[in-house]
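Let's start with one chain on its own, the form predicted on its own, as structure tokens.
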Amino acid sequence: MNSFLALFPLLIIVFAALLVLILEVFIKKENRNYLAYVSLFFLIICGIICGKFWDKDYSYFDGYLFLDNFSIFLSFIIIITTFFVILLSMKYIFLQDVNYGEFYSLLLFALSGMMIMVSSGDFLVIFLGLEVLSISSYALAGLRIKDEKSSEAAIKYFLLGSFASAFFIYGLALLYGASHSTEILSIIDYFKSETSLSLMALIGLGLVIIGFGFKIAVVPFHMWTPDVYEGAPTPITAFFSVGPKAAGFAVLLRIFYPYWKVALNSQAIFWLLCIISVLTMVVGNFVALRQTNVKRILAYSSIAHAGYLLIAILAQDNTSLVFYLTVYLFMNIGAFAAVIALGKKDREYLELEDYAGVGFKYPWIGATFAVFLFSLAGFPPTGGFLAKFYVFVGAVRQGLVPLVIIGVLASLVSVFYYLRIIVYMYMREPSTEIEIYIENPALFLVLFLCLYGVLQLGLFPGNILILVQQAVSSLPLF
């Protein structure tokens, strides 16, 4: 149904971003937590309105922006991600000297870009959302002005992101030249006819995949990830690891959900994604084995998980993909929240040696961090186990047994570096004592909520699975 109401969630976020930017001028540096409270308030309002629009199927601009159940569910994922990141940032920006008023505004602008991406079926509109997200992300990565690693992260992110955008827009130009449309369904409809199908269209689709491959951090488009994750402020790293990945996979799902069903010549793209998935799982997990910096370990972990998610795309298992993204939100944000909790003013403890004995000295943080690591590794009864189980089972049903075997073996490799952190926390004597900043209720709230989410989705996933199935069933098909 064509209605201006379809724009409400997006307009709320953009209004909040502009309001925070203006209020920053009038609020003293010491009182900038008020900007966080304003941002959180508008995120809650946006979430409530999205919930009210469930099953409404509103659209606007002749259907270029819409609010079907799928876009609403993905919007919930990225809204919750942003909500958690703001809570993590409230004390962090004071302790680590990144207390800039534009911090929260840039987060909200990045959120608005992702909302555009998940709420459109037109490549040109998706590109606009992608650029809003990218420009905000480049600035967020370099906010630690006095830190050379942060500046390096921003530069690498900007340069490689620009190349990725160039690949995407060139691929879109080729797809438009072949199909005379920028709408996803119209382009996929072009692939139904073998007589008109051209090499130009296949190359165009391949270039679009490369563009999104950068955002979701798959091999060989992953080179920016460890450096950016290490150099960016840790709450922003948590944001990068979940938000853009969810938005990128949402777009890929909109492309390949109809593509696999109607494309006559889909083998080239299928094998391209198979190779990317295998390389991503293998490279991500094996390179992580050599890392000693916790943020870099989690960066390569994030790369590996993108490989598992690609298996769901190849298996046409949309429910498992969206459920995996939901679980991934809680376990990854939770892991980075634990890393932030183990810090103090002007100092973050990021090397494995720093974590020696932490589990006994700070039992609440150590125990929750261990649960998140177990979930990332895929141990029951956490949500990470069920997420991987559903993806692998769906792939077996589609006959992708070799891909599943590689995925399982890659997961076994990942157990080593996840458990390595736990071994340091509980089985190593500390060489130096670390002191952390304890008075951070917002951060401990995030830890609790993520812990609850990981265990709830692992033990009682039924209600969420129902919502996921409703969301996936709203995807348009021929």
Contents of the next structure:
Amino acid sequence: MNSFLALFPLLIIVFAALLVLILEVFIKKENRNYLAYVSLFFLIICGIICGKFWDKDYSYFDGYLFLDNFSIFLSFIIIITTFFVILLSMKYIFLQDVNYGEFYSLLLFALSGMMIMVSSGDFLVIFLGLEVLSISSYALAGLRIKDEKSSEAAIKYFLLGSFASAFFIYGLALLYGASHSTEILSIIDYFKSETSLSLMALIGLGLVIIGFGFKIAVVPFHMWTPDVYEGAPTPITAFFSVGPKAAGFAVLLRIFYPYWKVALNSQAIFWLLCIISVLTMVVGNFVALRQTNVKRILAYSSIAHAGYLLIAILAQDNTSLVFYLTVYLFMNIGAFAAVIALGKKDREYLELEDYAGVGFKYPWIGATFAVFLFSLAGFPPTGGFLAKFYVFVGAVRQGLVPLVIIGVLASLVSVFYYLRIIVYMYMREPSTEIEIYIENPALFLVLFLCLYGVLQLGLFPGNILILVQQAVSSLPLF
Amino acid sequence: MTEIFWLIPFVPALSAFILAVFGKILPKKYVSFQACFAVFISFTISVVSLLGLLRISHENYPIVKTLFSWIHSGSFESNLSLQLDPLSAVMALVVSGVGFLIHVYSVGYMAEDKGYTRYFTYLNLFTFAMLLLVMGSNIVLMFIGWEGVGLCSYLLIGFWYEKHSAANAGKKAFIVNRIGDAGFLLGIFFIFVLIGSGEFTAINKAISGGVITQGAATLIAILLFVGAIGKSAQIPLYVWLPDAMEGPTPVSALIHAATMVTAGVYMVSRMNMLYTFSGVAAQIVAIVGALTAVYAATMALTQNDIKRVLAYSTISQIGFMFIGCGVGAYAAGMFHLYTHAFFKSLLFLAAGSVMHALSGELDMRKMGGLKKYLPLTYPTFLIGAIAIAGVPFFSGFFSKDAILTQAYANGQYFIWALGIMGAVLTAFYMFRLIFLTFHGQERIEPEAKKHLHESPPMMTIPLVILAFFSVVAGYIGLPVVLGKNLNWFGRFLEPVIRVSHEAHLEIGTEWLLILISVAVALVGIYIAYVFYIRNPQIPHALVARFPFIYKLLYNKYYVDEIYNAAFVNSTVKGSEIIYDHFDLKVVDGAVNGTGSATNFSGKILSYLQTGLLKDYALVFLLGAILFLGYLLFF
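Given the form predicted on its own above, I would also like to look at the protein as it appears in the form predicted in complex with the partner chain.
Okay, now the whole complex, with that chain kicking things off.
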């Protein structure tokens, strides 16, 4: 249904971002938490409204922006991510000296960009969203101005990101030239009508995929990830590891779901994605083995997870993909929350040695962190197990057995570095005097909610699965 | 009210959870109150549900409540759903009812124990697992309960884990059960492969719809029965049950009467269509049951430990239940399970009371003449013995007679003869027990005699209640000769046991069979009387005459020793050899090799991560070129 209402969630977020930016001028530095409350308030409103629009199928701008169930569900994922990240940041920005007024506002702008990405079927609109997201992200990564690593992260992210954007927009231009449209479905329609693809269209599609490959951090377009993840403020790293990845995969799903149905000349693309998926799983997991910095370990782990997610794309298994993203949100944010929990004024504990004996000193943080790591490694009864299980089962059903074998072996390798953190937490005597800033109810709320999410999705996924199925069934079939 | 039947297993679960988390800070009085009360709630709901079930017409059976669906992947579906039908209602009633009385008894029995809270946590958990087993609407849930029961039995048998023998007994129970469970699990896999669903209704539909062949049904039925052999302690996996005596006595009562060992009988009755369809499998069930019934009874003849006699009698009685199931008289098997629950828990609790009175003495050679010291325990124990011996007008008579009559009616004369033999032996060893313990001359140790006392009311009241039911419980399933419609129990179970082989005999034949049953029981008791009261020297003379047989029976056919030599020792030895040569060298070597190789490739790959922006951009560019090149040229 064509209705202005389709813009509503997006407008709320943009309004909130601007409001926070204005309020910031009037609020004292030590009262910045009020900005967080305002942002959280608007996020809740936006979430409720998104919930109300479920099954309504509103669209606006001649269908360039729409709220089908799929985009609503993905919006939920990124809204919840942002919600958690804001909760995580409230103490963090005071402790780690990133207390800048733009912080929350930039987060909300990034969120609005992602919401545009997931709720459009037109490459040009998607590109707009991507740029809104990217520019906010560059600034967020470099927010720890006094830290060289943070600035390095920002400049690397910015330059490589612009590089990727250039690839994307060039690919889009070629696609437009070939098919006279920027709409995904029309472009695929064109692909179907041509018996042999023109060079222009094929290169265009390739370049677009490369552009997205950068955002979702697949090998070989992943090089920025560890450095940026390490340098950025930790809550922002948590944000990067979930939000943009979810948005990127949403767009890939919008491209490939109808594209596979056309199946015309898809062989080359199919094999390319297979290779990328294998490379991503292998490189992500193997390099993670060598890391001693927990943020870098989680960075490589997030690369590896993109590889598993690509398997779901190849298996055309939308339900598993979206379910995986949902689980991934809780377990990854949870893991980062545990990392953030171990920190005091101007000091974060990020080296593996710092984690020695944490399990005994801080049993709750240690135990929840262990659950998230088990989930990332894919142990039952956590959500991570079911997510991988569904992806692999779906792939076996499509006959992608070799890919699944590699996936299983790769995740076997991953067990090593996830468990290594647990080994440090529980089997080493505390070496350094860790003291942490304990009074942080917001952070414990996030830890608790993520723990709940991981276990709920692992034990009783039924209701969420039904929602996911409703969401993906709204994807336009070809 | 029937809709809330799904709460039956979860109330004890909640209670166990609370005790496990807050047990340390709760006062002892409250702990015992909560544990008992939780099971009492379950019992009340069971009663209400059973009454509700009677008012609903048969077509609406079973009532299924799906709580949530766990895994739903393609055709594979696994739900947490409970069902209420006559079979599960009867089982829930027995488990929660007898379980409740055992909880109450435990309050007195365990009063001095330092692991009081832990004990009640396990006991609640045990009840939960068993209730889940009998109420689950699919075989996966049944298996979860099945494993839960195994785990709890391990925890409770080894409850006094400081005692070496208790810890070992717990381990033995667990490991022997595992062997059976492996078969059970295979059976479940075959069900999923061949039928595609674990729901009992779907399995029954598949069988009646001809989805699986008779051979497949036999395979599944036998694999499942292997699990039942382990859990219900039948030949050859019965060895764990006598050792399970190492746990606290109420736990033995719980394991023997209400939970655990009856699980196998319940499973076979639940799968009755499968066994009937297979035919061969049912015959195997009957043969294993009959052999066990006699075999275990012979071992009970010579034991001097009061609880061990009862343990072998349980094995033998479960054998009777399997005879019932095997000959197609599932209702009769279930009926015996139900009456057995009362008199066996009565016997165990009464034995516990004797132990309590004698400061922990278990050896019957050190008892005798206890009749006058234990005015409440003696009559209740006697009632239990009469009931299990099969004396008319007591519950055990009706159920045992139903089984034997059905065995005969179905033409299984050999099975019937074994059953009769088992019945004689049962009457004999039970009264041997009674006479040695309560009659004759006192052989009590002077130290124990000083403290000799009747147990507190918390323990004797459950005895009286159970004694009452041991007498009357049989009257809901009277034999056909007394009137066509008096077998209320059988008719109640009819909707579940759809294919029934209830054959009918001539009235005269049936009367004759009943007379034989009666005669058998009385003969057994009379021989015991002659042996142990009138001529106490006869047993000694027999032992002197046939030392070999006595030794064989006394040492339980040396089965434990044979198992140890054949399986346990060789497994331990073999695994040591494998550990030394294969594990340490090949496996560890391979693992370490893989580890270092993996680590090495990680190292190589991480060299690419130089940290220099231009290198990153270069990799990006090279990647893009390769990507596009592949796209264009392949």
